[in-house]
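Given next, in structure tokens, is a single chain: the form predicted on its own.
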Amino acid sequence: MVLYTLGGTIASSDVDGTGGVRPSLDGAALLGLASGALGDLEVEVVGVRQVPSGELTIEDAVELSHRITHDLERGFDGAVVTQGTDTIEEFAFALDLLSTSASPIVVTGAMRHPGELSADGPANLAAAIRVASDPSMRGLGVLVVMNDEVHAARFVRKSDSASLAAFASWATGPIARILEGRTRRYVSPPPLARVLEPVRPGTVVPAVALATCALGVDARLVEHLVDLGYAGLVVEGFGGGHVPARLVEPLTTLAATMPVVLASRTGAGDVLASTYGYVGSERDLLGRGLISAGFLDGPKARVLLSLLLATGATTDQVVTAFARLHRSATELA
């Protein structure tokens, strides 16, 4: 087993005594606070980064995903990568997408810090070791384990910002739990179809826009983002993907000149297709060359999307792309 660290709340500690924690234990110190959780387990740690997961980027994940294919090559039978979980969604998504291994891959954190009473992440890695140890949990795709559940990565959102139970995923729940020590699998989500080229590490990944519809929202971002050097734009619409009509003419403007993906601010739930008919529903924007999200939220359709352009993939291939995503990752085994 290798286990990979990023820094975040997992690992943080008041080093300086003000009160206010910040990530600095290393992987060795983690490792000693679950290790009497891990029984005979092997377990080699790599440090990469001691940072909030807030300072995380798609590149580090392009990065990390070649190294944990790399030592998975080597022989090992798993790995697990702790990291802040603010951004822990996105992360662990950009590396179900780079991934090309079965061998399980886990991704897991702390809402509470080790200085903390009942600090979870010890109780974390533990139950992330063991689900990426556990032979039955490969070709799974991607996995976050959190609060004893096991988490398809494409799926799980961070549903509140300081609940133990934070972590939900709207379409399935949990797709296992860990319970007595041991991994209860209940659902086992297909693989996602490889809509992607090979990303190298030290690739540019282009700038990708996210821009969220609220009420008496106007249209000056989207009118300057070409100004700004965005080489796409995710907009999240109200509801099944509904903008204000002033949005419209400079969304279609957009649309001709980058892959504009339309999403759903709800965080839950498909892109619709065909209920609504008026200028700024969703069946008017994606006539209008719009491209659905389907059923990934804003964020997860920006890691997408990024990844798709920092391989040189055309607005027809981002289509494309998109829509093969959706029906793999939705065709529930």
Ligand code: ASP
The other form holds:
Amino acid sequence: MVLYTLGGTIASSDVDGTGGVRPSLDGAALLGLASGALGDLEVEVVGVRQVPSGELTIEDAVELSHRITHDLERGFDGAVVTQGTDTIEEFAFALDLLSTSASPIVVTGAMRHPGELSADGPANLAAAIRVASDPSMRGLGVLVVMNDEVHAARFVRKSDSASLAAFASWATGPIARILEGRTRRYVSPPPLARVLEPVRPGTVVPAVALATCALGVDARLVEHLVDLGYAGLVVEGFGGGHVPARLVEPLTTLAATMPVVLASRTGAGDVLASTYGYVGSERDLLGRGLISAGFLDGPKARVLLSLLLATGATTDQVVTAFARLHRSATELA
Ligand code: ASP
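Since the one above is the form predicted on its own, can you give the form predicted in complex with the ligand too?
Now the complete complex, all chains and molecules, led by this one.
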């Protein structure tokens, strides 16, 4: 088993005595806190970053994914990544899109730092290591383990700012739970289609903007994206994928020059395709060249679009990739 540490609350302490915690504990210290629950499992530790997870980038995920692939090929049976929970849903999904290994890759973190009562980091780490060393968890894609639940990276979202039960997967719920020291699996997500060409470490990931519709929103942001150097846009529309009529022409113009992906700001459920017929509806926007995010929320759609653009994908290839990924993930239905 190999453990990669990137910082976050799970590794945070008040090192400066200021009263505020920041990432500071290394992997050996994290393992020390969880050691009582690890038995004779052997874990090799790799310190990667020591940051709040808002500092992580898609480039970091590319680098780490290569390292994990290399280490799994060397013979490790699984990999665990610890990081801040603020961006787990995106970082784990990036690893999922990039990973080519069937061995379990499990991402975890903590909602309470080690100095708090009932800190959850040690239990989360022990559970993540248990899941990553369980052969029955192979081939399920990248997983996120929090609060004794196992979530598929493709669906999971941080849905609460502070609760220990902050992580939820709208489509399936947790696919497994840790119960009495064992992993019990209830759902097997179908394999995600491999929609990315290889992304080499060091590749520059083009900037993709994420814009959320809100009551009375105007078009200024959309109109300036090209000048600002963005290579793509994910727009989180209202409900099933709707925007005010005043955004339609600017979005249409933009979609002729760069991929514009339409997601829903609701955070759950697919983008609609064929229900509403008004200007700014999902039918209207998809007919004007916007690309459906399918089941992906805005942040996850942005990860996919960014990685596709990093591989030099054309807009047509982006359309195909989003559609293939959506079909592969919804096979259960
Ligand atoms: N701010 C922290 C981070 O994402 C929160 C956490 O780890 O839970 O790094």
